[in-house]
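Below sits a lone chain in structure tokens, taken as the form predicted on its own.
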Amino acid sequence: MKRNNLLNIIAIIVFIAILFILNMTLDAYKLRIFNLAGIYVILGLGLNLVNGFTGLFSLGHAGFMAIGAYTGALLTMSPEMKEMTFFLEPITPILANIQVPFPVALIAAGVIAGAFGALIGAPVLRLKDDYLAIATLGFSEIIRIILTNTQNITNGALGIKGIPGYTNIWWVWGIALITVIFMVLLIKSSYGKVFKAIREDEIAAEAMGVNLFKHKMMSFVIGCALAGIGGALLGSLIGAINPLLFRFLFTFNVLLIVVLGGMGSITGTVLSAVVVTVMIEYLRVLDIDMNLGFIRIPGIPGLRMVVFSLILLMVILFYQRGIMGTNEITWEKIFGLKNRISNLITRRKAS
């Protein structure tokens, strides 16, 4: 227990020492790319919680990520910038003069989005399967209507310009770090093992004693939390926002992460988040003119798309359960491998 607990501080310190290193030696285009993983990293551990380790199955991530971003931007915002944003109808006096630290702003997403989850929650959660995804899915485009249609709050289909760009690589890994530390806590801790229970048998874990309601409800509101937060960081790093942008396919981008990483795997949705997130912004070369200097290759507008599609299809096909499954790379594991080969070298050599 000790080593490991001395493993993982310097694990950290030499995590934060890459960062800092990425930080001074990445141009601001691959600066951008990998926070851009980072929040992918917060969202898919949210959507995990959810529907990997609870086995719910929820669709509406994107309506709480558009009520974090929408939060975050606006209570960051300078009395003067709401201002010159909200020109065709003024924003309502309760929020023009209020601007607060980055971290409050963060906080705030993060809580009034895990409201909205304890409020669509406490009626949704009693459904299961394919009607609950029906359900967070209509809430989620009731959220984005109502964004649509709130001129002196969001500014409708407008959108949101100008918002402080406080989002950097320490804010967004700094908080995945915390997210991650959070998350195998709380897995490891009682109510993970009733969360994982709930996932493999509802009736015989409420035989059992577990309340199915309130533990349903905690993942949902800590998965809620966790998009608000992520989209709170999305909006203060693309500077601007309006509903469109949280459309289903948003939730349909983070699902694919927690699918392809494996439902209920921590590990697994950290490494797919920051390979589907490069993968896609380095296959934008498909869509342009090539030029190999003996043939001159014509771009194909979306063919980056289908290469990653079939990418995507042949992971399904060999490794349904996705790249880690419900494994987690552990202290453990890495040393008992080590171990493994180890031995394996040793028999080779007497022999």
Second form
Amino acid sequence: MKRNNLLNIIAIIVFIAILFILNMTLDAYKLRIFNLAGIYVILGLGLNLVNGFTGLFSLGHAGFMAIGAYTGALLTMSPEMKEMTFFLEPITPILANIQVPFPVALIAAGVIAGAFGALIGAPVLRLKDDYLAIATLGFSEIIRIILTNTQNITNGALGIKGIPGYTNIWWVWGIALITVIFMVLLIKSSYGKVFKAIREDEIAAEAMGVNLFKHKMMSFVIGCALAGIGGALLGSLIGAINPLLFRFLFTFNVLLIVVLGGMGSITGTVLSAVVVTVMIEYLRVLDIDMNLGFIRIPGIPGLRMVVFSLILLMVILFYQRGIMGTNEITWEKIFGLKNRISNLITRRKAS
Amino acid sequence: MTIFRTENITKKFGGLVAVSNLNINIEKGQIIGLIGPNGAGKTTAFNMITGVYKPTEGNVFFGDEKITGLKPHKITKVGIARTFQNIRLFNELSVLDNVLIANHMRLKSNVFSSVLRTPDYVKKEKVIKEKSINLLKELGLEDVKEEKSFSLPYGKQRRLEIARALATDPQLLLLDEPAAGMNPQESHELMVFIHDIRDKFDLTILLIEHHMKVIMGVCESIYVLDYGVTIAKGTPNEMQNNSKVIEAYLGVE
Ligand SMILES: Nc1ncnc2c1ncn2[C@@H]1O[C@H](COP(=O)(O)OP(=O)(O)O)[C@@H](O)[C@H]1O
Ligand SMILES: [Mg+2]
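Output the structure of the form predicted in complex with the partner chain; the preceding block shows the form predicted on its own.
Then the entire complex follows, led off by the chain already shown.
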């Protein structure tokens, strides 16, 4: 126990040192991809809590991300900037002059997305399986339609441009780190066990005295809040948002990361978020012309998504439950592996 | 002292009357049997008692309290625990976690103190863990406490389900065909075990069984259901010689 705490602290310090180095060595483009990966970690963990750990089939993540992104944008933009952006119809006076520091805006994004989660969760969390999936998907689309039609709050279909770019490696990966720690502690706690019990067998969980609705709601609201914070970071990273950005495709991307990493695995989601985000960027080379010196391969736009889907198919075929399943990478396993390898080596030498 | 009673509980599924006017009366400390052929309505009776189904008619009383139609988690909280005919463990979770979850409802710690691991929470967690390990020890499951519950052999899975029910600190324990799938020898051992836990944990037990022989030795009194109707009740010996009961059983066996 003590040893692990020490190792955790060392790991965190090493991680921060790595962030320092990356921040200094990576160019702006690569840094942006790395930060996007961090945002996917936050979004993925939120979705994994709901879908992977609690076993609720929710497909509404993009809607809550949108709420967070808009909240973050409207709370950080200067009044002048808002006036310029809202040229079709002026922004409502209540929001016109609000401007708060970035961390306050991030918290607000989480709180408001969480509050909407509670509002929507109250009716839909009584549903099960496919019905829950359809209902959450529907609500997510409704959020998008509302965003498109509230011109004086969201600037409608035009979206919001000129969002201050506060997002940097420290904000993104700092919050990602806090999210990971929070998730580990939550899952380890009695509440985490209850979430898993609900996933395993609702009827049995209820017979053990678990208030299903209360705990499903708790998990869902936390997941939505994380989506909101991730959304706000994303808005600030890319600088411009509009309702189209938060279509179902976005939920699908996050879901993909979670499924690939393993439903119900924190370390799986972290790994998968980084690998998938980086891979999608690197596969971009497939879309453009390739010059191998003696031969020129013409690029086929969209090829990278084909290749990516193929890789995805392979993983799902061979690892039905994602790369990690419900397992975690723990210090015990790392040391176990080390011992196994050294045993293997000594046995080789002996024979 | 009557600890539990049902008053004319009835459950209809559309046109089918699964249970009709069931009146059960249990004194504290008794082991009572509920038997009947397949489809007689035994599990449905349990489901009405534990809040899975709301009775179409009638009432359920626990002590002086009317508990008709309460949600299952509330029923557990007042002190009625159950097991399931088809084992329902938390498969992916360890044996110990299966039992720990049963303590959650009495934990009285909010999510913040649990995540932040406040001294108060850590203390409560420790108490619960000790209690759970002791329980596993008493039921002979301590050596497998870190194993995933689905990996246990069948008999131990049954025992874990009982352990988990006991972990909710019940006064009344409902067991739905705990001997299902066991041979006569195992069934007999299970009945001895049930008798033991009744004494050790100061319980009252209502036990569903499909075969009458299995519960002959342990039950003080038996209710016999057939097609939802209570066709007889009395001591095991009386039931063995009851013509209606013999007829109901001859019909299926
Ligand atoms: N949810 C349900 N919907 C419709 N019919 C049901 C339901 N549950 C049980 N039944 C029917 O009620 C009758 C009693 O079932 P059950 O209580 O499971 O019997 P037992 O446990 O005595 O074998 C059966 O005919 C069964 O098909
Ligand atoms: Mg049954």
